[in-house]
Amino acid sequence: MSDEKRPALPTRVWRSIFRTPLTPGSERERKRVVLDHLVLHLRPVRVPNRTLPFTHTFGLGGMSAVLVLLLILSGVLLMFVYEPSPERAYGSILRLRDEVRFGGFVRGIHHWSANLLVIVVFLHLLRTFFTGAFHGARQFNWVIGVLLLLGVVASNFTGYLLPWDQLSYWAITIVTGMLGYVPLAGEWLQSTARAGTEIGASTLILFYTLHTTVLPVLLVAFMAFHFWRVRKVRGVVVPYAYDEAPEEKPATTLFVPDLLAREFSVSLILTAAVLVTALLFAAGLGAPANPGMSPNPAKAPWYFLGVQELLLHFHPLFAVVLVPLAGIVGLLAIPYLKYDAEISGPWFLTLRGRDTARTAALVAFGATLVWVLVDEFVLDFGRWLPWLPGQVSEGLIPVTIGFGLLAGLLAWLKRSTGATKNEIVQAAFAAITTAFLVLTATGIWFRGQGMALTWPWRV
């Protein structure tokens, strides 16, 4: 049989394993069709040689899938012991840690996989952006990726409350309290998130249901759709050097075994790293939740600390609602902006793009540090402008100054380097991302009692 008439490789592999004739229309025939057209086709039969090096994608998409699998397996085991009620939740975690064989180890796997998943998905989004892998047929897949990142954060957030200790109780109290600043709908959103006016048994049941049922199903479904769309555009973007044109027909190799072996190796290394981390560093557990005594400092989960840090510098309407909403809308809009050219493949698009992004990130790093220090010890728009509403003196004015500085930086880069629109959008993304990371790091390591600035060893 000629190569043109032979079935695709996944189909041949499947049929070589199950050679029994299949009855047309039978249940087994339908299952084979699903496997042939969905499961085995999540990856192309052949992949470009240039996409094989680890440094092109760092295996971040596959790592995300492995971490989700670890979370599902460990989460199912935890459900056999955990009791979702305020009276028994904390005790069930203690029993899991102290009495159930390997209970603490399984909880550690779940804990570290969840935290690592947030980082890996975020890095995957950065890799996708900085290689331009959101143009053309990949536009909507970028939107799905952003939704997956938000879903991962939501999954971590709902699981954060389940131990019912002081740290988790007050972290959720802070984050759900932020919803109260949403104009008009704030009180309703807060009561909906808490399943009542206060955090209690109804809140725990709501979070437990979302964490163990609703969000996992949505994440798995969206991940499958995400991978399938990558398959539809024939895999990841093909990299090429800055001084060469992309190949119309790049040389390819078989997915099995060339890429499969690499992905399997990365999966084993990642799984081993999570297991070793879970053995060496147990998942934390504080004192039992005490609604009458707030810890000092009372911090949100680490992935929300950038927003909590904003709350220390801007009016709540801007810190909790307008700025985060603008960030999410901006992320979703990135593929649909009008660009000078749809460049995909090389990191940072061009040499000039790399330089402008690096400059924007360095300036944003320094400017954000200076802003935090000056606002902590010098600036006080509310006291200086007492006749203005807080939304203006502590919100509109400082936010306008911040975005004005960003606009000035981008205008200077465009004028001094002749950067294209692609490169300016990339520089803006680098600057905003860097600023948010600085705010997050400040909240994690440099905020002590009363959320005052301090050194990490004094926190």
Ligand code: HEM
Given for the second form:
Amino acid sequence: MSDEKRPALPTRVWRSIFRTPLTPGSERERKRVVLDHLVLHLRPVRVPNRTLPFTHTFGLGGMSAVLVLLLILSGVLLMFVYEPSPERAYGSILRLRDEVRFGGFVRGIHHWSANLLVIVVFLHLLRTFFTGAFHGARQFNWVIGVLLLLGVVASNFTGYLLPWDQLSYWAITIVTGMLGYVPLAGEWLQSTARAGTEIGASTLILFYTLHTTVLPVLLVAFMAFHFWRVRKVRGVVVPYAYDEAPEEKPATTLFVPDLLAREFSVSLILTAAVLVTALLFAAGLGAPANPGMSPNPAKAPWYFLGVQELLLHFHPLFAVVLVPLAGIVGLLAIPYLKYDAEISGPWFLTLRGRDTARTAALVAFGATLVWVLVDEFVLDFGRWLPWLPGQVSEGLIPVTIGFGLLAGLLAWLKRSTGATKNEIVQAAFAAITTAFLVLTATGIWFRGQGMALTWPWRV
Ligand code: HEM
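And the form predicted in complex with this ligand, for comparison with the form predicted on its own?
Below: every chain and molecule of the assembly, starting with the one above.
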């Protein structure tokens, strides 16, 4: 074959790995069988053709796994330099940044992968929810997923303290302080999380051990179980058009190479993106921790700012205990609610499902914004109803109003569109998620000194 007629080099490499017909009994065939067996313990042998397009899953589950891998690799490298004691932790990060070759780069990879992982896992949760991937045999895998999400947040949170700068010290002080609001067990929970009454050497050792040993081992074990459950149900849910019925026996293709090649490409692009980001933007480091001087504003890590925002509007018992607890229980309960039908595959169930979810999200967006503003400048149930205990005037009453508004919205959607139970649950989920995102964004960008509302851009 002349050079002009040969395919491009990447295509040839690709084909040589995945497409070359193998001679039976050859060494290459043996290697391929070993590779297949390794991969196929965790992934299905055949997958439905219709699940291949990128826009069905956006590769989010695989991306989460790649980020976990990057975190483990970069984390092990960081452990060679990091010293978990209040006297030496900050200095070891400085040394990593200024003296160790590629130290800042490795720290950047760890930092950006960790933050991206929270976002990607959350998007993966949205994808699995909005394609109805939690029914039937997938019910329990959703529960494993929720545990993975909690594990990812816990890993991030325990790592937050390690640099021992002002930001990390005070963020952990705030969040562990929130535990004090839990009725009866509050004090015990707070001192357990801090390994003492104050944040100090024992807290750092506790967080370091959880972050570098306990949580990674649990995450990897749960991830393996999560993958295996996907394999057991022969891959992800199969999409179909709104005006079609699901296929009884969808056409399938081999996981190796058809899906593996796609997953491999996404992994390479993601890894490259993280490396470039780590090269261009260093992970931040503030002044060394000073237990005697709190920064203003003192904020929790960004993924907890939705909860910190709730604390500005509701009594602590509701803001940091009951509402977050209801959120986690609600997430775990999603697969076990009673539905009209088990619809899995198409995004947003049906055309009407898509419209009701969009309407619910838009209304929740507007209503949460209005609530944040009105509560900041007008509402003051505590002052208006001074004879009631704070749990009622600043907790039960506003939370009941909030959920009452949500119930009203869902009832209106049901009456005006004739939505099914599945579509109503989906609309409720869309509304609650949107409200949570608005609260988180408010906490990140619109809270300044003294946690007052501010405009983040200078005008
Ligand atoms: C470290 C965190 C996680 C990792 C590494 C992970 C990984 C994966 C992978 C690779 C898949 C198959 C392909 C794909 O959907 O992209 C998958 C499917 C699935 N994941 Fe996750 N996941 C994680 C967290 C979660 C969370 C937070 C949830 C939801 C609460 C969840 C629920 C599911 C479900 C229900 C499926 C089956 C999807 C289907 O059948 O269409 N996962 N996960």
